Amino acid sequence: MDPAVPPSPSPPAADGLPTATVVLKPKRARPFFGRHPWVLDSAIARLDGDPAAGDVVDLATHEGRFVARGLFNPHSRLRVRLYAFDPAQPLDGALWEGRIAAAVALRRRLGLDATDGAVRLVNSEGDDLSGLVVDRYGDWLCVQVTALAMAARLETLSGILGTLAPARGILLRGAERGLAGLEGLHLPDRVVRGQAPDGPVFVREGNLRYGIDLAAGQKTGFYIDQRDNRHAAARHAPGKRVLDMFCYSGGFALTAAAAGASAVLAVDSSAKATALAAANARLNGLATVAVETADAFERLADLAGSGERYGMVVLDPPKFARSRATVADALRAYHRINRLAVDLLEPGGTLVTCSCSGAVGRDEFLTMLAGVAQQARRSIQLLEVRGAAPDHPVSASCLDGEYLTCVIARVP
């Protein structure tokens, strides 16, 4: 192995039994008995035993009673990650399967398993499996893992996935190495099993096809989670000159298009973006769509200061804030963008905003747009406030996974 390439994560003890205990500070056991899967460090009083990354371990009370089982990173501050709540239940194949079986059986049940879509097949936290998220393209699966235990367990739990939801390849993608610890590991997007495509992937949403670049697309590719939020929207959309900022791929402004708006601008900075929402336009032969590239916040600001208006603005710009530290720039951010394209909307005028910052609450984002009315004076009226797609479903017990704010309204 060459010397200056850092090693994957070893594998993992095959039984899947505890080979130490982490053992919490008084009075911060509650959460865990109430299933959030998060152990930081800061909650932690000692290790009991000496575990490597990636092994399993027991969280116990300073008192010694048993609260879960998960797995040990010394690297995070996220330093636990919770998967079983009985002693009797090893962190074993077994399990992965079960979880990875229920999740994709959900799919299944939501009507969203159609073999020429795209969807969600694991959703993290939502789906009890912390750190591993799955999207299907089609006949391809994109694997994100966001913990080191989980990069450690790749090899089994792609196994599983070939057997549960059988692809042509299932690619690594995403490795987000600076938020779980997994900082010096080797874990390059990679074709995991099977072969890449060779070329774009092409999905069905509803009656529109949409090429996909799975090799160097954002995320995993594709905004899996906005799906019904663009139909929510395209529902407004008949007659209108509809702007689309941050437009990605299209999916925004082709949904608007193939609804019946007059005509639509779709504008992100991404050149390789840009071109692949062309591609789509003239794929689904949507010629009311025009496509630019183009610095959002100038763009909005020349459209304003020309006099454009428009029935519609959507905006879906990339995530402002990683933590909380950066909330208060994210909300200026989101708060310039939203004053913009209000200034950009014919009275009656649709306003489409978005946020995926998880950081940033939903009623922050919400009092974000009470200053953008009161600096605007106009009214902004909240029609709907929505969330990601139902096959990226949140645990109750860990609302840190609502990440996604979509907000439909009308600005008199």
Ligand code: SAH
Contents of the next structure:
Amino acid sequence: MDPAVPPSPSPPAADGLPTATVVLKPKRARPFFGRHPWVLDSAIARLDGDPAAGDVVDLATHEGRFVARGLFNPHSRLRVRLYAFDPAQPLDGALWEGRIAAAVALRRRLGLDATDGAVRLVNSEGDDLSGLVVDRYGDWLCVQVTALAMAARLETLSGILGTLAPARGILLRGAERGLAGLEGLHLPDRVVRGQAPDGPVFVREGNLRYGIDLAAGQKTGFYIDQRDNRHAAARHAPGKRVLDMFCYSGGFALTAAAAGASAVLAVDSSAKATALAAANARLNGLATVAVETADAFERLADLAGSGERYGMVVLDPPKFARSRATVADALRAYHRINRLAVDLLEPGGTLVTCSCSGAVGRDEFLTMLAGVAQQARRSIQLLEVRGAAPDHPVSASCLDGEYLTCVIARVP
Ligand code: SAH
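Complement to the form predicted on its own: the form predicted together with S-adenosyl-L-homocysteine:
And the full complex, kicking off with our chain again.
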């Protein structure tokens, strides 16, 4: 070989076809026949072959029967992610393109294809693309990759995105979700295609505009998942004093103000968040919104102690439970803030209370509210128990993707 020519990285065996078979332990195949896409190392008996990281592998029962086809990660407990359940289906460019096209078409059907909007275009398992999340913010796409195999295919995937969802730039943002399987993978934020915005990006949600800092914002910059919940909550806001705790860039506060709340107080412990919320209130000419930087637990207690009362209180805290191990502590924290919020509500007021802890089940969250009702000696009348907006679909085979609960309740 000419020594001047660097060896090219070895391409996947045949495009999208398996290099090895991952054999399950006896009696461990049932979830995968049920299309659950995550094969943990603890379910695996052995490897037939020597797959490299990111390679296509077949999953087989202990008796050798084909179950599914997936991508291999030797560095993660989540050893194989499954993408096809038909032995004739290669995991090739055509498959990724078809899946991304279906995801984009779904958002179009939902009416979420405005080019100045914020929308989740691809939602990992919910779009049969485990490990890939893509958000559109106006002219920019933000990609989060939580699977090594998706990281290895980033060029292909961003090429497909560039065609199906044209944008001025595609930005790779750090992964933040749980069982990521990114061990051994260093993925710094970078511009994958096109250019980065040179300032805040402005998006429209309903009649409101928001500035988003794509370089430093939380998540991929904006809480898109709460879009419909902000509007559902705002129906209860006209004429009311509203408190928006954990406001981040002010979504619930601004939507309530625009719906006719008499006064809105938006609070967050992060000065960057409150600066964003204040800027967004100004951008929309919403003079009824006041913004404060404070700790929610302390501020709720101060307000309750000083006899303040509100017609609506919104609680949208960060994830209190990162795993099952911390659920009990998380439920105590949810109880504490919800108890204080109920104390702040005038009779007949509206409580909007959220959990984005996937580890806390919806039933557990509602049971926590029953505990609050008992202690506060007030009824809590559940009006709506909502999840994330429909551009965040959840696979029925992978309910781990369901993390958001937003309860809208009346407190007589
Ligand atoms: N409701 C927002 C999203 C909230 S995200 C929206 O619709 O866009 C959760 C927010 O809680 C983050 O902005 C974080 O800065 C804030 N936060 C975390 N801990 C806090 C605390 N102890 N007190 C107040 N805010 C806190």
